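Have a look below at one chain only, the form predicted on its own, in structure tokens format.
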Amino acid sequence: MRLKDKVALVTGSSMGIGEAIARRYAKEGAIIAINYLKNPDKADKIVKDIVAAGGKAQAFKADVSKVAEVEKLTADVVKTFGRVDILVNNAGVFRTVPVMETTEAIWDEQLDLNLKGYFFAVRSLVPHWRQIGGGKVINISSIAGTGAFPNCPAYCAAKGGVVNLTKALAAELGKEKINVNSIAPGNVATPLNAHVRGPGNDEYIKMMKLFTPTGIDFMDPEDMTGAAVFLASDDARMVHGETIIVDAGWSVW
């Protein structure tokens, strides 16, 4: 077990990539704080599964796009488990909206959750990590942050911001044994992108297969967990400010 007795807070972990990482961390021995906003039943089911397998977990409701709720969430997790060793900033929203249809509300929704919430989650835990001698941050970016796609300018801006925020935080916090890194997933089948994978999207799915040298259209959320375990482990203690792209080869072309 590579994360035995470490406490991990995974935001947005009631589904998708966050759920997969939380479950994998639990298998690696970590104590898990499941964060959710709208699906308490699913969060409770994940907690029950982890506990049934011999692990330890608890669900915490919070809207991590709001600074006050982020700060309360991290404080509650520290109070419950005594510490937080690993923060996975994963909660996000994805809207496919062309430039001229992107309203201020759509822009703010994606920047607030996908970028602002990440920063303030880290900021709220820095004093705690200074007390315990370090911590780990894994930010979930995207290939839309290392490259770009049409019809999602706010999402690309937010995820690109995550890549550079990761570097900026690493540059400032690395000397305090706080590792800040990110993962840039490629196309992963999650509830956030179900609208582009459903009926009537056959041509789009075919194009996704053609755009990867592996011929894979959408990966599974579990495909992200290996990189997430590595970055949370002692093996990555000298890795700072990096973005690991996990995209089935998409970005090599």
Ligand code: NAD
The other form holds:
Amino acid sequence: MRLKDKVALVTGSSMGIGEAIARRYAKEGAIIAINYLKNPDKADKIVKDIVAAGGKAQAFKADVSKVAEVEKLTADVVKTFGRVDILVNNAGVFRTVPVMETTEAIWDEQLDLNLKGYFFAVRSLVPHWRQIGGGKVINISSIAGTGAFPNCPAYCAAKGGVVNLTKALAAELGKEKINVNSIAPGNVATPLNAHVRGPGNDEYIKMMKLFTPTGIDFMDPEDMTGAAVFLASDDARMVHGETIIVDAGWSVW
Ligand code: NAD
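Please give the corresponding structure for the form predicted in complex with nicotinamide-adenine-dinucleotide (NAD), as opposed to the form predicted on its own shown earlier.
What follows is the whole complex; the chain from before opens it.
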């Protein structure tokens, strides 16, 4: 077990990549804070599964696009488990909206959740990490943050922001054993992108298969968990400000 008795808060972990990371961290011995927004039943089911397997977990409702709720969430988790060792900033929303249809409301929604919430979650935990002697942050970016795609400028801006925010936080907090890194997933089959996987998306799926060296169009959420365990473990103590691209090879060309 690589994360024995570490307390991990994974935002947006009632489904998708966050759920997979939370379940994998539990298998690695971590105590899990599941954060959810709208789906208490799914969050409770994950908690029950972890507890049934001998682990420890609790669900916490919070809208992590709102600073006050982020601050309350991290404080509640510290109060419940006594500490937070690992923060996975994972909650995200992805809209395919072309430039001229990107309204201020869409821009704010994408940036508030995918970037602002990440920063304020870290900021809220820094005093705690100063007290306990360090912490780990894993920010979930995207290949839309290391490269660009059409029809999602706000999402690309937010995820690109996450990559450089990760570096900026590492630059400032590294001396305090606060270890900040990022994972940039490629296409992963989750509810987030169901709208680009269903009927009518044959061209896109064909393109993904053709242009991905492994021929894989959509990975599984579990494919993200190896990098997430590594970055949360002591093995990554000298890795700071890095973004690990896990994309089945999409960006090698
Ligand atoms: P998903 O839609 O399956 O899960 C997103 C999670 O975020 C859900 O649990 C949802 O409830 C939660 N969430 C949404 N808004 C929230 C809010 N305001 N407060 C708290 N929680 C909120 O998506 P996913 O594919 O698992 O995405 C997880 C992360 O991975 C996101 O940051 C996403 O941008 C990133 N990502 C996904 C892909 C992909 O192909 N699926 C690729 C690259 C990056």
